[in-house]
Amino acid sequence: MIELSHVKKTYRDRTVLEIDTLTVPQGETLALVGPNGCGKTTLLRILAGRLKSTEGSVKAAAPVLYLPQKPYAFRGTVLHNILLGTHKKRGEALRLLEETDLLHLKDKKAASLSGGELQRMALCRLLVRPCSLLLLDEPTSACDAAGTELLLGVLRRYREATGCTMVLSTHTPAVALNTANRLIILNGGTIEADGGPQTILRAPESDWAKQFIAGWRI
C-alpha cells in the first residue's frame, strides 16, 4: 500500500507537487491524469525512491519496480536485457515476449529495437520479477493501438497474478478508464479529483477538472 502525509516537493521557490494526504490500499490500481508538468512523474519518482521529497511522509510497499517515462536499454540482446540479475527465469522471461509480441525478436541487439518495442521490452524487464508496487510512467506512449492492448493485457494479468498495487501515469484517457479502478486528476502539482473513474466523469470534484475532462476523447 501507499501513505502520504503532507508531501511536498521543491525547487528552489517552485512548489512542484504538494499532497495532503494520500493513501492507496494493497492491490489497487491508480490511474494519475492531468496536463504535462501537474506532478505525475514526480510523485512517481518519490514512490519509486528514486527523488526525496521537500516535506513529509512516505510510506510505499516494497519491493517496488519503475518503469521510467524514457525506458532504456542495456547492451546485448532483447533476451539478456529482460534476463539481466535474475537468469533462472528464462522461461517467464520468454512468455512474456510472446505476450507482448517480441519472442522473434528475442535475439536482436535490444539498442536497436524503435520506441514501441523498447517499451514493450522494458516492461517485460519488470514483470519477469514480482513486486509488491508497481510504478508506470506513460507505460503506453510510444505503443501503437495494437502495441497499448498487448500491454495492458499483460500488466492486467500480472497484477491478478501478484495482488501488487499499480499506480500508473497517462495522458491517454481509454488507458486510465479501462486500467484502473481509482482516477487521480493532477494539476499544479495538486490533486483536483480523486475517487472511482466513472464517478469522477459523472460529477468531476472541481471546475477544473470538469473542463479537463471535456477535452478528452472517449
Second form
Amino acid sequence: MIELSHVKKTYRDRTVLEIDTLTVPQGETLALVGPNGCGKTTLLRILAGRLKSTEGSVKAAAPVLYLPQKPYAFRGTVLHNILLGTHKKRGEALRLLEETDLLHLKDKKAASLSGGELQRMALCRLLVRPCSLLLLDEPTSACDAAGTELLLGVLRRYREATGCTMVLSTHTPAVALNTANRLIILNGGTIEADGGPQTILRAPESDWAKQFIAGWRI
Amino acid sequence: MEESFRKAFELLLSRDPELLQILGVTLRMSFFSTTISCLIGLPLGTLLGTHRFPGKGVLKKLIHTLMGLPPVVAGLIVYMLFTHYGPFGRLNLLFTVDVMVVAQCLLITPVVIGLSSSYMETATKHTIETAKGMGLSRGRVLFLCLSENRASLLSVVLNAFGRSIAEVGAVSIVGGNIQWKTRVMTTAIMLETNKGKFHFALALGIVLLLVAFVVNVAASWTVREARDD
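Target state, the form predicted together with the partner chain; input state, the form predicted on its own:
And the full complex, kicking off with our chain again.
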C-alpha cells in the first residue's frame, strides 16, 4: 500500500517531481513509464526511503525492497550474494537461481557476471526476502528477450505468493503491459496519464500521452 | 653514498644491539599508532563518507585542517597534556613510547578519517543503494562498505604507517630521543646528523627505507590478494 500526498522534489529551483495524490492499493502492480528524466527513479527512490521529498507526505507499507537501476555485485559468489543477511534460505535461493537460469553460475564470482546475468541475480537477491512493497528500477534494462521473460515469470510468481505491492519503472512497453495492472505515464515530474494499461492504450488522457504511446510501436 | 650503503648493510648484518633496539621501538610505535588510528579513523571516515547529517561540511573542513597539523604542534599539545602539571601528568607517561603513540595518533587519525571518507564518499554509492534496497541493517551496510573497499582502505592504512614511521617532530618532543628507551630511527638520524656523522645518519636512513619497502611489498601483496578475492 502506498499513499502520496502533495509530494514535491526540487533541486535548488528545479522541480523534478510533483505529484498531488497517488494511492496504490496492496497487491497492485504499477508500471511507471516516461522519457528519460521524467521522474521515475526519483519517485521510486522516494518510495524506497532513499530520497527525502522536499514537500508532502509519503506512506509506504514496510518492509520495502528496492532494486536500483545499477545493482551492485558484492564480493564472493552468486549464491553468497543472494544469501547475504539471510543465510537460512539456501533452498529458496537455489530455486530462484534455477528459475532465472543462473543455477549453473551459483559458484561463479558475482563481479564477473554479464549485465543481464547481474540483473537476474540482483532480482533473486531481493526475492529471497519477504516484503510488502517491491520497487524495481528498470529491472530488465540489460536483459535479452529470453532473460526478460524469465524475470517477468519469477516476478509474477513472487507477487502471487506474497501478495506484495509492486512498482516498476521501464522503457520496454512489453514489460509494462504484461506485468502491470496499472500504468502511470510521467512527463517532466508530473503524472500525464494514470489507469489500466488497456484503457490508456485505447484512450490516452492527453495529447502528450497519446504521442508518447504512439512512439511505442506495439 | 657508496660508503653509506656499505655502512647500512654492515649495520644490518652486524645485528648491532642498539640498532635492533631502535628498529624495534620504531616498529612497535608505528604498529600501535597505525592500528589505533585506523581502528578509530576507518569507521569514522566511513560514517562521514556515507552519511548525511547537520554540520557535516564544518566537520569535514575541521578534519581537512587537522590533516595538515604540523607534527611539532601535535607534539607540543601532547607534551602539555602529559607534562607533570598537565591534566594527564599523574600518568607519568612523558618520555615513554606510549606517549609517542598518543602523539602519533593525534597526527594520523585525521589523515585516516579524511582519506577514507573521501574515498568512501565516491566508492560506496552503489554499494549502499543496493544494500539498503535489500533491507539490510545499518551495521551490515557499514560492514559491507568496509569489506567491499578493503583493498583501497589498506592503502589508507599504508599511508598512515608511512606517516608514522617517517615522523620526527612530535616523537622527539614527547619521547625525548632517550637512548635505549624512546629513540626511534628518525630521531636517531636527526641526532647523528647533528653530530656530523652523515654517513651513519644516511645508513640509518637507508635501513628505514628498507623497512618501509618490506612493509610496502607485504601490503601490496595483501592488497592484491584482497582484490583477487
